[in-house]
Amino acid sequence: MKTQQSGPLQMSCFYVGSALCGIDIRVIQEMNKQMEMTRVPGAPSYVLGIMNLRGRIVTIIDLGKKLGLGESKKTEQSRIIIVNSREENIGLLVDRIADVVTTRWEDVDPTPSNIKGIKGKYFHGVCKAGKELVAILDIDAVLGDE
């Protein structure tokens, strides 16, 4: 496990394809249904574009593509999770939102090197949520890796 954190962890969970992922709720600004964005010429393939969200410019990335799971399909259940990383607003396109899960950092296990085709380097670890395994996204690793 990359992180040496301890104590409670509250995550907002979501699906990227069939993979259940979670993000520490403290880094999430909001969840948005708006899908209108402007393409950015020359941007990496996982960058879908930018959007103006109440006066803020937000870069939108296809989280499925970034994690190596293939392109996300925009459906009625798709959402954009707005996070703040390195003083920049970033939107993550996900397939659908799941529950909020509360656990403890002490209950987080190391990430298997390759879970469901996802690049393990993008995660703090995994934990159980009922019968499912939640991969805990390291947002700085995802957004810092070009």
Second form
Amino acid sequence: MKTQQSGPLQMSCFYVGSALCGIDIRVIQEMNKQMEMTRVPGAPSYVLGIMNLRGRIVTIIDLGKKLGLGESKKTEQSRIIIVNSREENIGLLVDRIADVVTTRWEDVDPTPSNIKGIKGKYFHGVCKAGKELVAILDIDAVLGDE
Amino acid sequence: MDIQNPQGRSVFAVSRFDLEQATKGGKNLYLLEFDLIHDIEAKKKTALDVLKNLETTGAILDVKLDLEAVGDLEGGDFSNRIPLYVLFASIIEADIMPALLDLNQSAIHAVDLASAPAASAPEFAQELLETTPPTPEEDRTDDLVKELFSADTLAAAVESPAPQAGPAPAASSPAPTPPRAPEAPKPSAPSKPAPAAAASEPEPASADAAPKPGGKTFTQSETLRVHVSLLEDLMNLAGELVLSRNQLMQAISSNVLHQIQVAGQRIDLVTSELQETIMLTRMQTIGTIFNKFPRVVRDLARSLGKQIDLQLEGNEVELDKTIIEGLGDPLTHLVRNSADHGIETPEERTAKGKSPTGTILLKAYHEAGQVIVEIIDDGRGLNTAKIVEKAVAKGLITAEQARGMSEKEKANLIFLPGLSTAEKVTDVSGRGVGMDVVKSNLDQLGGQVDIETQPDKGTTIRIKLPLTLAIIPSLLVSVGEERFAVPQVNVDELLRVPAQSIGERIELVGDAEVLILRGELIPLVYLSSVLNLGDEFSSAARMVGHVLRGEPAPEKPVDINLVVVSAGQFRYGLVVDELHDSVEIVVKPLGRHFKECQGYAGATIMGDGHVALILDVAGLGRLADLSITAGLEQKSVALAKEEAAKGVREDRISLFTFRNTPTEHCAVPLDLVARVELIQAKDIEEVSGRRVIKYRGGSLPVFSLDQAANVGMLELSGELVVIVFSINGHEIGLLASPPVDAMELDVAIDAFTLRQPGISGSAIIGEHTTLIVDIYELVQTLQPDWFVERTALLPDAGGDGEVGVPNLLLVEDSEFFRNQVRRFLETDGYTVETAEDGLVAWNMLQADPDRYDLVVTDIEMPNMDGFQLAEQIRSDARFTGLPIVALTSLASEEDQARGKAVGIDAYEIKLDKDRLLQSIYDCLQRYAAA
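Could you drop in the structure for the form predicted together with the partner chain? We only have the form predicted on its own so far.
Below: every chain and molecule of the assembly, starting with the one above.
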């Protein structure tokens, strides 16, 4: 496990493809289904474009593509999760929103070396939520500039 | 405070705060005096009923049964009343209270808060202090003032030494601001006796003046000084904005379109004013950076053993804060350079005959909406030869390119990356920050830098800066559905190349497509391809490809819209699908994921809420692989092409086309047209057999073509065009029918088929046979007196010593031009003989060497061209006193130089009548005097 964090952890969970992922709820600013964006030619392929979020320019990222799970399709259930990462707002396109899961950092297990082909470095770890495993995303690693 | 009854007895004690609360919203405060016996018992009511009744119309603050007023048995003075006092607050006015309450007027006392004795009893005052906020609030404001004041003085104290902190390394620490804000409030804290409550107070209160001090999210907090009057303006505007918003809301709810429009306009007005004013708060004087230079220069001068006088001008010029901050480093570098390399040592200067003290002038001023900063020194100037040598040695340019460069271009090579002329790296300059870094720093600010130098006279570096960065005027363009903004500073011109003239305007040079714009070759960059927008967006590219390379054509022909842009050394034509409006946009930065993208300067939000990208013209140029020196290369190609084109070029003339009758196309040389006016046929008056129109406060004689030439009758009805000519100082108007047009074209003029008085010939223009009108001949038939008068006046035009009318020899191969030029030379009083080419002219000169006073010659002619003719004339001693004026449609610098070399006295453009006449006159005068 990368982090030595402890204490309670609330995660907002969502599906990227068939994988259930979670983000620490504290970095999430909002979720919306505004899908109107301007593409930016020449940008990295996982960047979908930019969006006007109440007067601010927000970069939208295809989380599926970024994690190597394949391109996300925009459907009725698609949502954009706006997160704060390093003083910047970034939108993540996900396939479907799931529940909020409450757990503790102590219950987070290290990331298995290969979870469904996702690059391991993007995760804090995994934990159990009911029957399913939730992969906890390290948002700064995902949105870091490689 | 206490409330007294009319007898002066204190009845209630209520805190002023409660009273103020109760009387908010214009309520009146009453002291009501009910008598339990007469007012209540006698009227068969209960006290409770009375109070309940009161509650429906106002608020009861306090109720008291005054038993003391009843008196006691011992005292004996038994009053027969039991007063019930009610402190009552209500919006009801005093005059209707008696009726409402069924109470005697004398029993209702209005309580005036303002005149009421405030806290007459000391214990009340004490209570007030403890429970009510107003007084402590005063305290707090007091503290706040103290706090702000001390913060201010401290800030000032920190600020003043900071710029003097000595020569900071050029590459680091953008401004001395950072330490100011976090430090300032802290030292002021101990001086403040206020409790913790007050200490937390200043944060929100001072937030507009300075961002929160020391919050841990603010790694670098900055403060900004703003003039109080500006803040007041802002307050007023904010107030107005709120008012306008209220109006708008009201208008919307009442749904009256007119009112909505009015309110909308008002908001528009207020918003733009607000925007301007807010931008003003960002403006800082350039003095803040200028003022550190006296010290910098003094230190430098001392360590270098030089005498330097630094002069500052335009300290008060204001620029946006971000620009001021970004300008510090490059400016420091440039000033150091001037001091180190520019200004010589006193000995050297004395040896050159200059004053031992060198001068560096730092100057800022406004020009055309931009701020210009100049660094002028009177030092040794740049050694351009050395710069070129270095640039060639480093392979930045080729020797060939260098030869084609002007001094100025050579000097500007210093901004190329990887070029440093300093032979040795001294302590002062050459700290790894080259001029290219200066340039790229300035580029980031949207600035342009230019250098001019003269050996031993000095160097002038001129920096052009925009006033502000946050809001920039931009041109909107689109490719397919996508819109982009191009900063207006980069836009040189807009151009539309119609589909049918692509072949003429766009050419292939090597593999590159270039636009021919007034003799210059401009590389084309397709926005769709440089951004890889995909095939569906590239109809323009396909269209050009089709015309130039024979590729398959797009579905339907498209016009090519392009923006000629320039940034730094790049200049190219950006091909887009559509050109839209010019708008003011607010620049917003792009996120960190786009830092690899070169083509964008940011993004902006359009009026409709969509996001548009702002293009970075220099970045796009790099993306399109236009190398920096490509521009230079292009220029030499352009010159070569022009050279090649010379042999085949026809005479280009500018024609003004119009119609006589709707089917009869006519044209006159554009240079002869003074003005064009649109009139109504009914405006034409007929006075003593002549037609005139009222024109600029006088009468303008007008005529139609059919009056003088054998052409169709012009019907005098509806809208007409008057083409005004100025002939020998007289103005005359030619009536014609619209549409009119002006065009420059190569035409072959047929001077025979349709020749008649007033018509010098015909040409095919755009599929129509067009009559070329000879305006001189026309006017001569209509107003012969103008010409008689003129020739009589001008026989001495040739100069003082000459006898008779100067005799000119006009050499010109095109009959059209020959006739045109001859005519206006003749109307100006000269006698003119003509020759078709140089050989004929030379033979004429040989036959009678003294016959001619001046030769006017075309350059491009068969058999013997103008250069050869001039050479022949100059090589013959008999013609030393014969001036030669060349007439040409090409007046490139190279041609002029060649002309000068072979002895041509003056170069004039064909049909630029006034200049030609002036030039002939000057030449004659000069030769007569010699």
